[in-house]
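Read the single chain below, which is given as structure tokens and is the form predicted together with the partner chain.
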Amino acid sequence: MPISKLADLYGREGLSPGHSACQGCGATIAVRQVLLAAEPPYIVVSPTGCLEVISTPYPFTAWRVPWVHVAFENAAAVASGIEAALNVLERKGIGRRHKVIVIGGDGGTFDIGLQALSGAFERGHNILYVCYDNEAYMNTGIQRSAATPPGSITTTTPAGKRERKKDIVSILVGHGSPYVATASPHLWKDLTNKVRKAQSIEGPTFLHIIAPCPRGWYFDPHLTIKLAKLAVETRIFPIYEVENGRYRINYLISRPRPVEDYLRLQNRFAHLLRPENAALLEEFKRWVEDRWSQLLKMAEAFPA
């Protein structure tokens, strides 16, 4: 049943205070709103990264409903594994099935992780992979992933990256998936309603969250959120869906926001505004609108 208002989420919290998350977490926010959400019987799944750093230090966890990590690069095996081992459980009278839930940072996602994402989106596990983006890999201290978006300083590319970042959305949906969909957390209702729904599609399902980081991304750490919505009102993070091979444009932005307006406001992206960089800057703008308008003929082409 679809959430209309903040008061069906209120008292389902799946995350508890006290996690040592960075003041103003961005990666928190959307967990916290994926759990909100979230059917039970569920059991979550995490590579290594942020939210499994700040959110188990033994003898403390913050997660109220089963979690599970096993290392950086095989959430998605991993949660293969629990989701078929439960299913003859069930057969066997001995368990029953849950929904697996991973949830996994952009490193984990688009690079050391991709091939056993690929490997479950491929077997058609019964699983719903959410990947919170925050475009680095941050727990390591802020190196360049495959997600990091042109032109942004990490500590690797000290420069500004040179490369696109990674459509994973298309890559997933080349894979058959039956549902695949973008979410900010500033747009809530959005956000968790594409949860229930991804949950309840029978097969591998996928959720790309944008997760602004204050210490990632330099900025301060007030601004989490109207980074967020920045991100989606600039066209820099379109957020869509695809069911079955068929585009929807949730956010229809016919009248984007410059893009400055987002990048002025982190420090990763300082140098683009200067003026020798203008070069650097029509890049990332080429990008952005290159997207765009190859979203808009999908939507086109296969409409939903």
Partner chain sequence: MYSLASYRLMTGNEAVAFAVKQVDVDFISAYPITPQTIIVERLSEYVSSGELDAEFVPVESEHSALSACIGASLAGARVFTSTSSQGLALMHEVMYIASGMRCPIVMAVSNRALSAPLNIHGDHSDIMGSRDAGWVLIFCENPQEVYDYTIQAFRLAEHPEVLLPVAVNLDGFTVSHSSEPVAILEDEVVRAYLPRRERPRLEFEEPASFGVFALPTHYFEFKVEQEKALRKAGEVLEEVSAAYPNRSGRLLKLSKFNEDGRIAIICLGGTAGTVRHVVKKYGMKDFSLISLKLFSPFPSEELLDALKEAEGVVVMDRATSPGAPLPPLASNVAASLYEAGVRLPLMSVVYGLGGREPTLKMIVEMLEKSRERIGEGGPVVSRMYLGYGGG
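Having seen the form predicted together with the partner chain, I'd like the form predicted alone now, please.
Only one chain is given; partner chains and other molecules are left out.
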């Protein structure tokens, strides 16, 4: 089908259905929502990861927008170069102003790509960085990442990860980013608003989106959106934004669902629900409550 006809058929779709993602992939749901919300023109940069593997099996591509694949460690650096080049062209009156959007997984964001991400934000490049967080290195065999929550079983933490999840939002707030936010695909309107706000702000902005993974979290594919919703309603993945250093909780959970409602649907946490692991479950709950309490304090410091 000609590209012009595809444009008529899919409208604003930046990622076509022609990809090979797993059934129930939370990452592709999130990326589709991001690209539907994003105002064109824009250029997407993606490091190696699930998104790259499922969307570009040579010689095919599912991308319907300008897209650049780069190494695991340098997505933010490449995006910085593209943004700088576009600025030069704009000053010369050549072409249109594009927003550069990086879309990477937690491995390429929290870990391998953190140095390039830090540099891009420190330099103040006008980019939007979107992290789809499936909480492990799924594409290479479900190894733990810094985004893996405590207690989670991966192929490199068969007894459960001991360390707490890295607070990537606070790290980027500390870099002076004018806008950092979290989002979930089940709250699509909130996600859409945050993409558009992040795009409209000059400077480096960041969006952290939870992306349930059926294969890595070991759940039935039809539960993807339910798990995203439970992650929010149990306070495991709070929905908030930080604009110019001011914290705002967008989805206040005054009466949270029991953490067990979320854990029992995923075999990666099955061991936490056994009686002999009660101490590990309590440690998980302390992590959730500590993060929520800290977030409440930050939000109370900046009343609406």
